Structures are given as structure tokens and as C-alpha cells.
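A lone chain, given as C-alpha cells: the form predicted on its own.
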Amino acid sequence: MVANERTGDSSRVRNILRWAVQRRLTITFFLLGMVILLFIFIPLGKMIFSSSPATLWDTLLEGEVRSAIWLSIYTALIATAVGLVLGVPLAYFLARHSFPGKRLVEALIDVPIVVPHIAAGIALLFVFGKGFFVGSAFDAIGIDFVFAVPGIIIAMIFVSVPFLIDSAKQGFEKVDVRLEKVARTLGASPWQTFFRVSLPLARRSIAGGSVMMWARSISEFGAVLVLASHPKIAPILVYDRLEEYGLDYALPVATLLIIICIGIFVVLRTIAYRGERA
């Protein structure tokens, strides 16, 4: 009897080695996969519990961090708007066009990605500013870019309308020519059939590209902090309390704003999601 226990274990231990084998890859993609998770969650997780639910609800309370926290949220959604009503014909005319220097103008549109952002809201300041001859045909109708929420905007938009711009590229890019030209075929019109064909097929890739380019607007810092630090964002009051009172004071602040953007980002994939599956 023990002869046949003894058996029988190393028949388990040599199938589990033999499945370990077989699975060496998943295993491995997996362990790996578990490192770049943890890197991600530990330093999330330690700043959301490192703040008590009192501190975090006293600052809250506190009309400057509402003020900037809202800011934020309200200038990204109308950034992202803004990045819809001009970025999904863009995505469109290159998904079904060819034409020389195509190549060129994709790089272009995902320059902001890689430039440093600094250096992205100096080349805005240039631009928008009044020693432009477009920031002073803006100033002379009454709008002003420098210190100003429509500066804010912009500089969101700069950095943010490249995800959106190449999800809505792809998806549309997925959309089989050959329905718009049935569309066509049975009377519809160019805008008919953009609108009632190639934009519901390509609606899943241009609200995961609208989702991406909220989260990295709400999230800009440095083209912001040159371009149109007053009013403050969160991200720009973050930075100021650290400078001035230390970690202890912008902590709270920082955790709320994490809480908040994950909380609308986990909202705005479910809706996306559920779009996707109806």
C-alpha cells in the first residue's frame, strides 16, 4: 500500500512537471506580466491608503481643491470634444486616402507624444501668445489663451488628440469600403453614409480613443504649467503645495484627484464596453 502512494505521488509530481513543461511560456508571460502589475498597483495603492478618509474628506471640503479638481475634469471633457468635432475627420480622410506625404502627416500627428511637454507649452506660449499674429487676432475678438482656461484647453488638446485621432483611424480603417459603397449604390449621400454606416462600425475605437485622450488631458502637467498655470488645475495644485508646504499637504490632494480619474475612467470603459458588446 505504501509502495502504491509513493506510486501514485510520483506519477502526480511528474505530471505536474510535465503540464509545467508544456506551460513553460504561460507561466513565464505570466510571471512577468505579474511584475509590471505590481509595479503599477503598489505605488497607487500605497498613496490611496496612505491618506485616513477624514483627511481626504476635509480636503475635499476645501473650495480651492474642488475648484481645481473640477477644472480639471471640465476642461478635459471640452478638450476631448474639441478633439472629436476635429480629429474624427482627420482619422477618417486618412483611413480612406492615399496621397503623398501621408507617411509625414501621421509622424506629425504623433510628434506631441514624444515631445517633451515643457517644451510643447514654450511652442504654444509662441504661438498663442500675443507677439502672434494668432494669439492677438484671438485676443482682439476677447479671447486670451495665457492664464486662461482656453489655454488650458489647448494645451490639453495638443498633447491628447494623437491617441484619439489614431484610435479613430483604426477603427475606421476596419470598416469594409465595399458597405459604404452599397450605401452609396442605394441613394445615400456622402454625409448619409458616413453617418449612418462608417461612424456607428467605427464607434468602439473612437470612444476608447475619446476615453484615452480625457485620461491624458485631465493628467497634463507641464504644457499647462507653462502656457496657463492660473487657474489651477489639480495637477498644477498638486505641484504647488509640494513646492511650498511638502508631501504631507499635496498627498491628500493627489489621492483624491487618482481616486477621481480612476473612478470616471473605470465608468467611461464600462460604458464604452457595453456599447461595444450591444
Second form
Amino acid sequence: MVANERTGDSSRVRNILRWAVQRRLTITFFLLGMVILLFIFIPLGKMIFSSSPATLWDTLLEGEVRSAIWLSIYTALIATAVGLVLGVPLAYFLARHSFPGKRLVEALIDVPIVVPHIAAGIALLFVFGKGFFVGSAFDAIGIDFVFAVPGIIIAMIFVSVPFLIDSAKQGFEKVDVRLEKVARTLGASPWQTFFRVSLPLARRSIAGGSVMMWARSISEFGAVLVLASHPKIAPILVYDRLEEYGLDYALPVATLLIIICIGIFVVLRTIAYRGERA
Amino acid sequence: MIEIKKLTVNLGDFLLDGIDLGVDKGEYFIILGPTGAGKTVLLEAIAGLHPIKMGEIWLDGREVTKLEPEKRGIGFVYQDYALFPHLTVKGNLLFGLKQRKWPKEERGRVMEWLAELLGITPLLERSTDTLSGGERQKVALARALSTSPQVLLLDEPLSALDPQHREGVQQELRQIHRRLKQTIIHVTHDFEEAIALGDRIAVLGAGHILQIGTPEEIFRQPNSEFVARFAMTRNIFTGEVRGGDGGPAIIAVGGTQFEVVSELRGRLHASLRPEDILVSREPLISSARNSLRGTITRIADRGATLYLTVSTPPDFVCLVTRRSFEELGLAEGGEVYVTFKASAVHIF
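If the structure you just shared is the form predicted on its own, then what does the corresponding form predicted together with its partner chain look like?
Every chain and every other molecule in the complex is listed next, the one we just looked at coming first.
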């Protein structure tokens, strides 16, 4: 009896061991994955739970905080809208045509992702400042970029539009060209074909890219700091408070920003990927 | 009706060179060629979907060479149907109709009529990814017909279908052609499809039109290796298929008739492979349903094997090994029996 139990135990142990050996890749990857997940979640969670709800509420009632958050949200939205109007046509063009130097163009589009954003801000300052013809031309029609809302928007566009273009391009590449050809034989003009076939079929990639662009815009700091550190978008307000009053004052604003961003991000992602199968 | 003059299309590795074709109004025209002959591109060029290097395309006496595809009045069905995945079956059928400035009810009527014609009315609300291959093909056909095209171009319309659906869609094509007097250009690599459907066939190979003629002409006097090789490997008959009295189906070819296995009835074609025919000096007692007496009229020596033409009539080409040929003592003019199973005959 006792002997039997022991052999039962040892065979169970052997089974578990065999199971572990057979799945050693899965187990290893699971453990490594857990490390990176915790690395992402713990700081965010700690931050959210280190401010009391009362403090957060008080912070939200501050006019300066609210206007900074609101400014961040709507400038990021305008940046994304501009990105859609100008980026989607380019994405479609790149998905449908091949030409010498296409690789180079595609690489250039991604450059804003790799350059330090402070440097990107300085580059924009050179072009959109009044010392250069682009800046002075806009100045002539009354649009200022330096220390102004348009400056925030172009800084956001510059650093985040690659996400939208890349995603939209991949979306258009997945649309079978023959669907567009069939649409033509059914009497649709190139414009109608684009709006009735290509665009609806790429809509998820475009929506996903827009969410990415919006999220990247709202989190932008470096380029905006150089070009338009005033009016203050939320990340700049957090930075200012950290510099002037220290961590205790910066923390609630930062927490609010994270909570609001996560909330909007989740909502937008849900809308963008609605109906998509897992 | 549709005339193609000296059409030249660059395909990268080779050219479709100096294609001349004339298709009459209401004709079912087949372009037959091996895979990779540029058949799809030829159709796309006709529809204006692929740039051409040289040549002219005339439709009903009007030159359309430089016209945009949407203004040509040419319908197109791709091999894998290319249904719009973001639209329902109904949405697909209405796509072309919406381009017309018709009242909404009128569009709906045409859409319903098309659905009726192709027997897809129950599918109208379905999403296209829930359809079987045969259903997709019917939707694609209905959609292409929705604009009342002067010519309907079909790119391998049957090749992506499994055999059961193929027969159904083939019937559908015949019906559309007859009922609507629709001019059709259909490209395929499949001989039986070409013979079954084509009023005339053009054989495309190596970038050129090699031969144009009726199925009979193409098949009896092939001038391309591609066709000749196929013609060697099939006995093709045309005849009337009817149900036997409570028994199996029977095809009557000229004065001779034999049993076949098929649900199809009417004037059809039958094919039989030479290697599926047994040749004997005496009538055979076997499970094979067909045994016919005939005379050897021709012997083609291929070394280890020989092709015998046995006239019953009609002529059956039979494959025998040299060994059998010698052991049976066969010779031209000799009387033999040809025996084959009813199930070895393919009706199409």
C-alpha cells in the first residue's frame, strides 16, 4: 500500500518533470514575458495608486491643469486630422506605385521616429520660425507657430504622423488590387473606387494608425517644448511643476494625465478595432 | 462586335504579340492556353485594366483603346471572384447599379432580377465570406452582368471550383449566354471546358494566337503542340445524352450508343482516355458496360506503346502496349472489340 503510494507519487513527479521538459520553450518565454509585463505595469500602477482620489479631484479642479489637459487632447486630435488628410493619400500612393527611390522615401517617413525629439523641435523651429520663408509666409497670413497652438500641432504631426502613414500603407497593401479593378469595370471612377472600395477595406488599419498617432501626439514633450512651451500642454505642465515645486506637485497631474490617456486610448482602440475577429 | 487589332502587351518576361481577334455579337468565345500564357493579362488589357504597348480595341464599331475601364461597357469576372469583402451579396450586386442615375426602385428591381437569374436570391443578405465557391462565382457573375456589359470577360471561371460546383456553374454560363445573348470571352487552360462552352476557340501560346476555329476544327486539326498533345490523350465525342429506361444514362454518337454515368442530359460532349479502353479479338465478358465492335483503321507506333484508331464508327483511339499488340496479332483492317467502363466516360 505504502509502496504503491510512493511509486504513485514518484510517477506523478516524473510526469510533471516530463511536462516541464516538453514545454521548456513555452515556460521560458512565459517567464521572460512576465518580467517585461511587470516592468510596464508596476510603475503605472504604483503611480495611479500613490495619489489619493481626493488629491486627484482637487488637482482636476485647478483651472491650469484642466486647460492643459484639454489643450493636449484637442491639439492631438487636430494633429491626427491633419495627418489623415495629408498622410492617407501618401500611404495609398506608396502602396500602389513603385518608383526608383521608393525605399528611400519610406525610410525618410520613419526618420521622425528615430531622431531625438528635441532635435526635431529645433529643426521645426528653423523652418517655421520667422527667419525662414515658410515661417514668414505663415506669419503674413496671421499664423504664428512659436509659442502658439499651431506650433504644438505641427510638432505633434512631425513626430507622430509616421505611425499613421505606415499603418495606412500596410492597410492599403492588403487590399487586393483586383477589387479596385473590378470596381472600375463596374463603372466606378478612380475616385469612387478609392472611396467605395480601397478606403473602407483599409479602414481598420487607418483607424488603428490614427489611434497610434493621437496617442503619440498627446505624449509628445521634446519637440513641443522647443517650439511652443507655452501655452502649456499637459506634459509640459507636469515638467514645470516638477522643476519648480518638486515631485509632490507634479505627481497628481502626471497621474491624471496617465488615467485620462489610458481611458481615451482604450475607448479609441475599441472603436478602431470594433468588429475585428480575435 | 469586339475587334482586337495587333494588340501588344508587355508582360515583363515576354510579350503578348500582335493579337488579332474578332468576336461576334452573342458569341461564346474561348481563349485556350496553358498556364502562364498571359491569358489574364490579355483580358485585363481588353478591359482597360492593364496598359498596352500597341494595338487597337474596337467595341461595336467604336474604338475604346484609350478609354477608361469604367466607360468601356466590359464586365469582368476574376478567377477567384474578387467579391467586395466589406459588402453583402446585395451590396456587391448593387455596386455597379449605384453608378447609374436610376431611381432606387429600378436598381432594386434589376438586382432582384439578377439574383433570380442566377438563383442566389436566398443569399442576398449574406456576407461574402460565408459563401461556397460556386455561390461566390454566381455572385461575381451577377455583379458583372449588373451593368449590362456589351462583352463579359471571364478569367478561368471554373478552375477554382471543385468538380460538383463546376458542373453547376458551367450550366449557369450556358444559360446566361443563351438567355441574355450575352457576348462572352472566356479564358481557360481546360480543353473540356473549351469544347463544352465555346462557339469558337482561339489557342494562345508563346504570346501568340496559334489557331482560331470551332471546337471541332481545333480538336481535329490541331496546329499547336499544346492542343495536339491533349487531343492525343482524349477521345472526344459529341452526342445526345438521355436517361436509359430506368437504367443508366446513354449517349448516342452518330449511329452508336453507349452507357455513361452522368446526371446531365441533352446535347453534350463525352471524353474517354485511350488507356481506359481494352482491345480484344473476342467480345469480353466483364463488368465493363460498353463493348463495341470495330475495325482498326490506323496504327501510330510510339515504341513501347501503340495508338490504334478503331472505327466502330465513331473512331476510338486506344492505347495498347507493344507486347499486347504483338500477342493479339493486331493489324490495320483487323476486326476487334473495344471495351470500356461507363464510369470511364466523362460527360461535359
